[in-house]
Structures are given as C-alpha cells and as structure tokens.
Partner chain sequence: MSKQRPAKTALKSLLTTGAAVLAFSGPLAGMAVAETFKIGVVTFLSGQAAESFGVPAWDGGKLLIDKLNAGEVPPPYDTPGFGGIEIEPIVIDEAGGATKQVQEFRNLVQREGVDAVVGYVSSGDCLAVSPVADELQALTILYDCGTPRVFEDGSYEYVFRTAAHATMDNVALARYLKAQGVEVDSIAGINQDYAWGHDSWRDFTASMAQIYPDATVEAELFPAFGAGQYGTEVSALMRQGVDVVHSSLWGGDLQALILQASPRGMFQRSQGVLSAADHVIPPLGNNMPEGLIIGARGAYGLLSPDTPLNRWWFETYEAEYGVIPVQAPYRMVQALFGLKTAVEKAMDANGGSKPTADEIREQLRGLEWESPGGTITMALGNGHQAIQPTAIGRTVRDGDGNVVIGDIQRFAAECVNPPADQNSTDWINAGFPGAVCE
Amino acid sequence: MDVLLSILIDGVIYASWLFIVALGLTLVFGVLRMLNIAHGSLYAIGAYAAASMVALFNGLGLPAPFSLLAMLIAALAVAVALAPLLERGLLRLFYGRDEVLILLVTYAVFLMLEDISKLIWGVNPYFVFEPRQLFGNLEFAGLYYVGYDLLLIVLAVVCGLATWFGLNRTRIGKIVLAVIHNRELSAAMGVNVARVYMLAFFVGVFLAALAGAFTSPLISVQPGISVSVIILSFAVVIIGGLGSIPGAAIGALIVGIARAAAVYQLPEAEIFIIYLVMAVVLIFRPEGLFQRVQARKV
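Okay, now the structure: that chain only, the form predicted together with the partner chain.
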C-alpha cells in the first residue's frame, strides 16, 4: 500500500512538472497550429533566467521567500523579451504554411536559442538552492518529500485552471476560441487575429519559462536540459491529443505515474515505458486521447 502511495505521489509530482511544460506547447498548437520545438529552449532560458534572478535578489539581501517572486519575474521577463521578437519577427511569416516547414523553422529557432543561452550563461551549471528550502519536508507513506516538490502540484493546478478559465470564461478567451474555430470569419467580424496569436504565443512562452524557472531549484541548470524536456512534453501532448488542455493533463499523469511505477517495479523499463504508453495509446486512438472531443477547443 505504501509503495502504491509512493508511486502515486512521485508520479503526480513528475506529472505536474510535465504538465506545466506541456500546457504552453498545447496552447501554442491549439491557437497557432504550430508544433513549437523551441519550447524546450524557452524552458531552459526560463531556468537560466530564474537562476540569475534569484542570485540577484540574494545579492540585494532580500529574504529567502522573495526568491519565488524572483522566479516569477524571470519567467515574465523571458516572455516579454522573446515572445514578441519570435512571433512578430519570424513565426508570423510562416502562418498557414506546411506544418513540416513550421516544424523546421521552430527547430532552427531551438538551435539558435541553445547557442544564445551558451553565449549568455556559458557552459557551467547554475544552482538555485534557496526556494527548495522554503517549505521544509513532509512525511508521506514513510518517506520524506520536500515541500517545494509538492508545491509543483499546486502550481500545475493553478496554471491549468487559469488557462482553462482564461479561455472559457473571459471575453478575450472567447475571442481566442473564435479564432481557433475560424480565423477568417473572426477577422471578418473585426477580431484582431494577429493580436490573438501574439497573446497566445506570449502565454505559451511564459508557461515554458515558468516551468523552467520553477524547475531550476530541482536540477543543475546546464546546457542540454532543453532536449529531454521537449521530447517528454511532445510525448505528453501526443498521448493527450494535440491542442487539448485536459488531454495534456491526462497525458502528463499517465506518463508520470507509468514512469514512477516502472522505477519501482521494472527499473530497466523506465525510459522505454513512456514510449510504450505512447505507442499503446496511438494504436487505439491515433489522434490521441482527447483530440476528437477537443479538436476545436484548447
């Protein structure tokens, strides 16, 4: 029973992290119809920016809880700096073009951002200890868990609900949904489609950077972190169905819990299990778990 509970807790923590990354990817695909490979780099830049911002706050002598604020500001700063530049400066030129071409363009952006990160932050790893020490330890099922890790679950729920609420319960959200349904008709009705795309891409970049920022206290922030995260989050959105927020949530949970179960029960299958789950889902639902239901919604 304890083992089962541990698998569940570990799986949900991992899934929360994955969901925050996959949420931005899902939103951008849902609105812009763009599989954004550069999402992985934006995650990494968020992590680097958070590491730098926390160090800056510490240098200013601000109390430790301010490091959470520093991480939030870092994510926002990344979105403000990069989202308009990428969307207005480059990606808008490819809207409506072949999806493979867009994939290649975002891959090119990914490569450029990787090198830019190295130029700015070098190859040495960065650490952010402070935020992870803020919430102490909690005991579940005979094991200690770091409070900060459990905070990721809360953050994932907040991000998921806020995105859902923003899309379904606000005026701007309904405009976004209208654009998703029919871009031309929305434009004819006076909707500024370019602004909607810009907004969706901004939120997507912010979510990627936020995931990176709040992951930075868990890992050593170094070159290469963008690659594994983009592969995993693609697996999640494919399982869940491209463009579906509930799909991303369920996909993340399936991947997280399957991976945790494998680590406990069949460690040699830990890496393989994610792709096995994806293969099984795609055999029965080639469009992903939620694609049909949510095809016109995000």
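Can I get the form predicted on its own as well, since the one above is the form predicted together with the partner chain?
If you are looking for partners or other molecules, they are not here, because only the chain is given.
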C-alpha cells in the first residue's frame, strides 16, 4: 500500500512541473498554431535566471522566504525580455507558413538560446537549495515528503485554473478563443490579431520560465536540461491532444504516474515507459486523448 501511495504522490509531483511547461506549449500552439521547440530553452533560461536572482537576494541579506519572490521575478523578467523579441522580431514572419519551416525556425532559436545561456552562465552547474528548505518535511499517510515538492502541485493547479479562467471568464480570453476558432473572421470584426498573438506568446514564455524557476531547487541547473524537458513536454501534449489544456493536464498525470511506477518497479525502463505509453495512446487515438478530428482548411 505504501508503494502504491508513493507512486501516486511522486507521479503527481513530477506531473505538476511538467504540466506547467506543457501548459505554455499548449497555449502557444492553440493560438499561434506553432510547435515551439525553443520552449525548452525558455524553461532553461528561467531556471538560470532564478538561480541568479535567488543568489542576488541572498547577497542583499533578504529573508529566506524572499527567494520565492526572486524566482517569480526571474520568470517574469525572462518573459518581458524575450517574448517581444522573439515574437515580434522573428516568429511573426512565419505565421501561416509551412509547419516544417516553423519547426526548423524554432529549432534554430532553440540552438541559439542554448549557446547564449552558455555565454551568460557558463557550463558549470548551479544549485538553488534555499527555497527547498523553506517548508521543511511534511508527513502524509506515514510517508515523509519535502514540503517544497508539494508546493509544485499547488502551483500547477493555480496555473491551470488561472489559464482556464483567463480564457473562459474574461473578455480578453473570449477574444483569444475567437482568434483560435477563426483568425480571419476575428480580424474582419476588428480584433487586433497581432496583439492577441503577442499576448499568448508572452504567457507561454512566462509559463516556461516559471516552470524552470520553480524546478531549479530540485535539479542542478546546467546545459542540457532544455533537451529533456522539451521532449517530455511534447510527449505530454501529444498524449493529451495538441492545443488542449485538459489534455495537457491528463497527459502530464499519465506520464508522471507511469514514470513513478517504473522508478519503483522497473527502474531500467524509466524513460522507455513514457514513450511506450505515448505509442499505445497514439495507436488508439492518433489525434490524442482530447483532440477532436478537424476538417482541414483549403
């Protein structure tokens, strides 16, 4: 029973940070119809920026709880600095172009951001341990967990609900949904589609950087973390269905729990099990669990 409960809790914790990354990827694809491979680099830059910001706050002698604020500021700073630069400066030139071309462009951006990260932060790992010490250890059903790990679950729920509320219960969200359903008709009715694209890409970058910032206390921040997270994020959105937020949540839970089960029962298959699950889902639902078959526009 303890093993089953451990698999469930570890799987949900792992799924939480993965969902935040996949949420940004899903939002960008849903609005801009763009598979953004550079999303992984934005996650990594968020982690690096958080490491630097936490070190800065500690150097100023601020209390330890301010490290959480430092990570939030770091994620926001990454979005403010990079979202307009990438979206207005490059990606807008390729809207409506061939999907393969867009993949190549975002992959090129991914490579450039990787090298820029190395130029700024070097190749040595960074460790951000201060935030993880804030909440101590918590007992749950006889099992002990680091309180910070459980905070990630709360953060994922808040991000998911905030995105859902923003899209479905606000005027701006309804405009975004209108652009998703029909860009040409929305533009004809006076909607500033370029501004909607900018807003969606900004939120996507912020979510990627936020996931990187709040994951930084759990990992060693070093070159290469962007590769693993973008592959896992794509697995999540493919399982859930491209552009579906509920699909991203369910996909993250499936991947997280499957990985945790493999870690406890068959550690050698930790990576393999994720792609086995994806393959099985795609055999029965090629469009993903929550993606409806859509008529192709001519």
